[in-house]
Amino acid sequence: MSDYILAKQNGRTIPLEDKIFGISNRAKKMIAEKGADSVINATIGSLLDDEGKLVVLSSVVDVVKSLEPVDFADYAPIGGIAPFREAVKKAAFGSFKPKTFTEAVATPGGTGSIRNTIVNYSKPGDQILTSDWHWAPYNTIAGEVGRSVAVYEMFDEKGGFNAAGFAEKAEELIAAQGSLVIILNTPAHNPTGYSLTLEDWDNVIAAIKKAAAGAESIILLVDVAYIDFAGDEEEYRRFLPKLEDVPENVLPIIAYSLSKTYTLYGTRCGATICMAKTREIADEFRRVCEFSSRGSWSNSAKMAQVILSKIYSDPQLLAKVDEERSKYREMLIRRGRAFEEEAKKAGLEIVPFDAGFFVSIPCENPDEISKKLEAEGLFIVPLAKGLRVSVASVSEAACRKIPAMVKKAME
């Protein structure tokens, strides 16, 4: 490429700018020129209030204010401080107590968890399986380490989870490469807002058990970044026991993030959590994940680890955090329902949506429609198969306005 002077492309497709941040920057520029009332910036993957200000849980802020310098200035161990490793398992699992061998390793956000899983459980040249609607950085993460992403159609003709397509693609990849890393982003999938039902999970586990008979290994990475904004926190953890019903050569891994649940986006903290059938597999998991961490970011920032540890050491504080989050979760759910209602009125097709930060709209020419809407002051993200709207970053009133604008632009 002519854009490269000294850097080595190394077979990667490297854009001139990140698509989402590029669109968001254009939105900010228009806001500076025309005023906030003239622009709807529905690109941001953070929860904002109706005035466009970042939502930060005050109960978490109180913990931040109580920290001593050593809590944020000192190095943390590569795998995370011991109280964090226990607290993050409680945060991820809720009231569920796994019968498997669990280990947690700190990462810089859920992104670090995804990266370490791909590096350690796939080979260079392998394909990683996920749905056709997916978070675009999966491709970047895989490509950076010499892998690529293969997809199955996420929805069947009835608008439900395409279990048959998932099973077929998994078996195809295992036949070709012997082992497989699968990424399932649920509940409140990014970018569609869909959550796998318990029946969906039964079908996923059945497909994995069948495929495992001819596989060296299958890694089921469940990206639960939005789990605590999907609805009732225990209801949306009911799938977790199903992850125990797999053969020994299948390793379920949870990619957990503190970014959304504790509004700690900028601290870049998360964890990779395994649910292994044997102590040997769990010990190996911890060893290889810490090794990869050392060879990339070394150790994760300590501050958020201390924050979570303090929250889970104080039942009253934990209850306060959960209660405060629930109010914002309800706000987010109202926005999503408002968008659904107005889409139906406008005759705008949307991808099946349950909850979460995003709603997606299928469309054949997303880049063209996105540019057309930018001229109208509406900024949304074009994807491979359609358009992504962040209901997390705009008011309920805006959520009621956007569907008609998109429908008109598509006509």
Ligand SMILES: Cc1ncc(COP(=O)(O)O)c(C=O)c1O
Contents of the next structure:
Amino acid sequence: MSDYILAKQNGRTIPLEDKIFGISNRAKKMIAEKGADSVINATIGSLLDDEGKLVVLSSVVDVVKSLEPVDFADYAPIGGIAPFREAVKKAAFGSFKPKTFTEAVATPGGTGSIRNTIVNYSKPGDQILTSDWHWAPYNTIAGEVGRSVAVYEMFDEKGGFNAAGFAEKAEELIAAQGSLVIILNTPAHNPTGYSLTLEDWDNVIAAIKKAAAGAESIILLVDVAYIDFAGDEEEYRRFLPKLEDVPENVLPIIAYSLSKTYTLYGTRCGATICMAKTREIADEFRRVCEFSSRGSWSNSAKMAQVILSKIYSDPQLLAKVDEERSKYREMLIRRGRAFEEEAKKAGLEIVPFDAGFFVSIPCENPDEISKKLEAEGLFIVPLAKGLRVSVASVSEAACRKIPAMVKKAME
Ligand SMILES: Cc1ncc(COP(=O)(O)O)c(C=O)c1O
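Right, and the form predicted together with the ligand of this protein, after the form predicted alone?
Once more the chain from above appears, this time first in line as the rest of the complex follows.
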């Protein structure tokens, strides 16, 4: 009898193994057999140092050590503790002060924000719009709640953001569904490392304003999971004021995550933050998001909420955390630049890259190429349209080696 018979009869045909974890497990096996020097594991989505150890900000660890039992053992209110709800808006917006009605509701990571936005602002059977290159769990999250993902081509023939393709697909879905949830993951997009320029943003907003005229509602979910690893924090928040220039039936929502910014991946903390044109829309947002939380994970964990509240109540501590992160960000940016340089030398085409944890390589037969590379000790992730390399998880020296290896495997 199949292991899956009881769930399968309900249509739950889930793959035996998560693709990325499967590759990572094979990398670990090879390390155990042949030693760490023979293997490059560029599959992992967290920031590792050059020795392959998880980077954890020591300034954040100090805050963890100062916590009282009640800070981590107690329930938090469903929407999050009050100081967190204020602190997380400051963390997301930086020095920008929105004129809109903003409400923040705690979620378990950015994932929770994506889930609650889809559940509350689309109908069962609807399609959610994102780019062809995208973080695969968007499909899982949408699928789990009876929605699916539709895509537009992210880049045009000049290698820029394909605003025309975006506009066309948005109009098409609005004509079919009446309303639309759009996910834009920027800056430092996963998996390409692309950041929308301010001009790209002008084009996106113009398209949304036009589409909104014939729509019941448009939700623009900006997934900023990598915002603090893209480059200067303020520079990469300059798009935020543009989100205010939309009509009342367009609701911008920020999916904010503490996973990368505070190296708190496992504490499962983030927030969903709205930028509403009216008090009523903001109040409704808070109500529906809290209701969905209650019906899925209930309260979010309290610990990281307290940590962020403490960081934002102490300007010196905040400066220390920001400074420590900036050193690691520089390390990550150096790795990305090294990869780009070597790709150019090797004649390896990569998808337009700005910054972030990943670089992508377009190719026709990603599964075949990655299999070949595994045999040589290089572990990367095959996607639908190419290969994803995590520069976050390997040293600069490895970033200099990988492009030529991939190029050779493609010949
Ligand atoms: C594009 C993108 N969005 C959102 C997330 C959410 O992460 P978390 O739920 O850990 O905050 C991730 C994490 O890898 C991501 O890559």
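Each form is matched to the other, and the largest set of C-alpha atoms that superpose within 1.5 Å is called the rigid core. Keep in mind the model is a prediction, meaning the values are calculated, not measured. Positions refer to the first chain, counted from 1.
Chemist: Could the core-superposed CA displacement of residue 13 between these two forms be given in angstrom, to one decimal?
Modeler: So the C-alpha of this residue moves 5.6 Å.
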